[in-house]
Structure formats: C-alpha cells, structure tokens
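In structure tokens, one chain follows: the form predicted alone.
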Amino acid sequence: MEKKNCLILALDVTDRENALRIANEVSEYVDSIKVGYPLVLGEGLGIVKELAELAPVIADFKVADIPNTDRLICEHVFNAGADAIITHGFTGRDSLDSCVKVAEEYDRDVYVVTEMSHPGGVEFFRPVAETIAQMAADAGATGVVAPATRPERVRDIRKIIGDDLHIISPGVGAQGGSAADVINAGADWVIVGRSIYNSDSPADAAMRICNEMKC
C-alpha cells in the first residue's frame, strides 16, 4: 500500500450501492478501503473486486483459527482481489505463519491486531499486546493494528517493531481518537469509518482528516 494521505476508510456499511457511492466520493483522499463482515456478509465477497477498482482493499476478517483454516480464508480473500488481510495473533505463531505464507505466495500483506480500539480492548489484549507485536515482526508480517484511541500504546508498539513494520490505527473520529495525535505517536495510517461514511459529505470529511494530519 502506497502512503499518500495516511488515511484508510473503514467501509462498514451493509449494501453495495452505498458502499460504491461512498468509495467513489472519497477515492482521491484514501490510500485504502477496509471492508469487514458487515459489508461482505451483506453483499458477498464479490464486493471486494468492485472496490479494488477504486482503491486497494484490506479485508478486516480478524482471522483467528487453526493454521489450515486460516490458509483457506486467506486464499479466498486474496483470490477475491484484496490486497491485505487483518488477522489476530493470539491464536499463536503457527496460525500467523500460515497467513504470512499465503500472503507471500500472492504478494499480499498481513496486518496483525495487537490491541483493539474500544474500551474493552484493554481487558485481555493489554497484557499480551507487546508479545503479539514482537511475534508479528518475527513472523514477517507487513504490519500491526494498534489503537488510535490510546496513542501512548501506538508509541509503545512502535518501540517494539521499529521501522520495519507499518502501523494502521483505528479509532479516529466516532471512538474519540485524534488523527494528528496518532500519526505523531508513530502510526503510518489512521482508519476512519463512521465520521466519513455517515457524513453528509464523505469527501469533505475525508479531506478534513487529511488536512489535520498533514501527512
């Protein structure tokens, strides 16, 4: 993923028409579009290919299963046209290795969740986030996911992974995170959803966030 605006759109709408309209409106401002279960369950995996014509797609499926199942999920996602997939790391190194191996075969990217952005994300992730970050680096992942709602945690994760891995950071806008603060803390991209797609003008909302970061 090429860094231009440091902004990733979390496209958590549920219908194709709305998704494509919003994606078209913001395409000049976003470096990637992240899709998850709400849209894919609503419209099918084929929506990935359509969105990929507008911007690189990150499949946020938070893959968390045994290695063989993870392999099958990743193959489906990459065959559908996604450029990257988000996985969990708590299932262990063998599961993560399976995802990284498939990504390498397809020349695609893997991002590993270290700590989630909602308040409950600290309950179980906090004690293991640094260990997961180090595992992601050791496994050769592309990058990690760290919370924009807690910029100090982004800073902590950056110290562990160094400059070799990217950090993508959700939680800006509706969850209270600041785009500028988390970029200054060491994130490469911020992930923004509701503040953009629920706006009367998604393009204007995306532009304001880009201007805030001055990426």
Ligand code: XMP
Second form
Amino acid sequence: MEKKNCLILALDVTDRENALRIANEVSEYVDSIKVGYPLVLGEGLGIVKELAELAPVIADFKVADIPNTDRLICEHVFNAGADAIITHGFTGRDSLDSCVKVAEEYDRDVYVVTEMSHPGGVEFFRPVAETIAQMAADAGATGVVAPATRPERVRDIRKIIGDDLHIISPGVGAQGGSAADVINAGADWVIVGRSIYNSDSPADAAMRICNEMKC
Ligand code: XMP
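Could you present the same protein in the form predicted in complex with ligand XMP, rather than the form predicted alone shown above?
Entire complex below, previous chain first.
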C-alpha cells in the first residue's frame, strides 16, 4: 500500500449503496479501504472488487484457523481482488506461515493482530502481544495491527518489529484514540470507521483526520 495520507477507511456499513457512496466521497483522502464481516456478510465478497476500483482493499477477516483452512480463505480473498488480509497470530506460526505463503504467491500483504484496541483487548492479548509481533516479523508478514487507543503499546510493538514492518492502527475517534498521537508513537496508518462513515460529511471528516496527522 502506498503511503499518501496515512488513513485507512474501515467501511463497516452493511449495504452496497452506502458503501460505494462513502468510498467514492472519501477516496481522495484514504490510502486503503478495510472491509470486514459486516459489509461482506451483507453484500457478498463481490463488493471487494467494486471497492478495489477506488482504493486497495484490506480484508479484515481476522483469519484464525488451521493452516489449510487459512490457505483456502486467503486464496478466496486475494482472488476476489483484496490487496491485503488481516490475520490473527495466536493460532501459531504454522497458520501464519500459510497466510504469508499465499500472500507471497499472489504478491499481496498480510497484517497480523497483536493487541486489540477495545478494553477487552488487554485481557488475553496483553501478555502475548509482543510475542505475536516478533512472530509476525520472523514470518515475513507485511505488518501488524496495534491499538490507537494505547499509543504506548504501539511504541512497544514498534521497538520489537523495527522499521521494516508496517503498523496499521484502529481505535481513532469513536474508540477514543487520537490519530496524531498514534502516528507520533510509530504507526504508519490509522484505521478509522464510525467517525468517518457516520459523519454527515465523510469527506470532511476524513480530511480533518488527515490534517491532524500531517503525514
Ligand atoms: P471504528 O468505527 O472504531 O472502527 O473506527 C475500527 C475498525 O477497526 C476494526 N478493529 C480492529 N481490527 N485489530 C483489528 O484487526 C484491532 O485491534 C481492532 N480494533 C478495531 C474494527 O472491526 C473496525 O472495523
């Protein structure tokens, strides 16, 4: 993904019409559009191809299965036109290796969840976040997902992965995180959903976040 605005739109609306309207309105401000279960379960995987005409698509399926099933999921997602996939790391190195291998075959990206952004994200992830981050680096993942709600954790994770891996960071706005703070802490991109797609003017909301980051 090319870094222009440091902003990724989390497009968690559930219908095609709204998704395409919002994506069109904000496309000049975002470097990528993240889609997940809400939109894909609502409209089917075909929505990925339509959105990919506007910006590279990250498929946030938080893949967490045995290596063979992970492989099948990644193949489907990349064949559908996604540029990247988000996978969990707690399933172990062999599962992650499977995703990375498919991504290499397709020349696509893999981002690994470290510690999640919501309050419960510390309950089980906190003790293993650094280990997962190190595994992501060792496995050759493109980057990791780390919480904008806890910039200090982004700083910790950046120390572990070094400068080669990217950090994409959800939790800005609706979850209380600050875009500027998490970019200063070492994130490459912020991921923003509700603060943009629930706004009366998604384009203005996206522009404001870009201005705040001055990335
Ligand atoms: P909001 O509306 O809170 O949307 O701006 C955030 C988006 O990011 C997803 N999300 C996460 N994804 N690790 C992830 O891989 C996380 O820690 C995490 N926290 C939030 C969320 O599903 C939504 O699409």
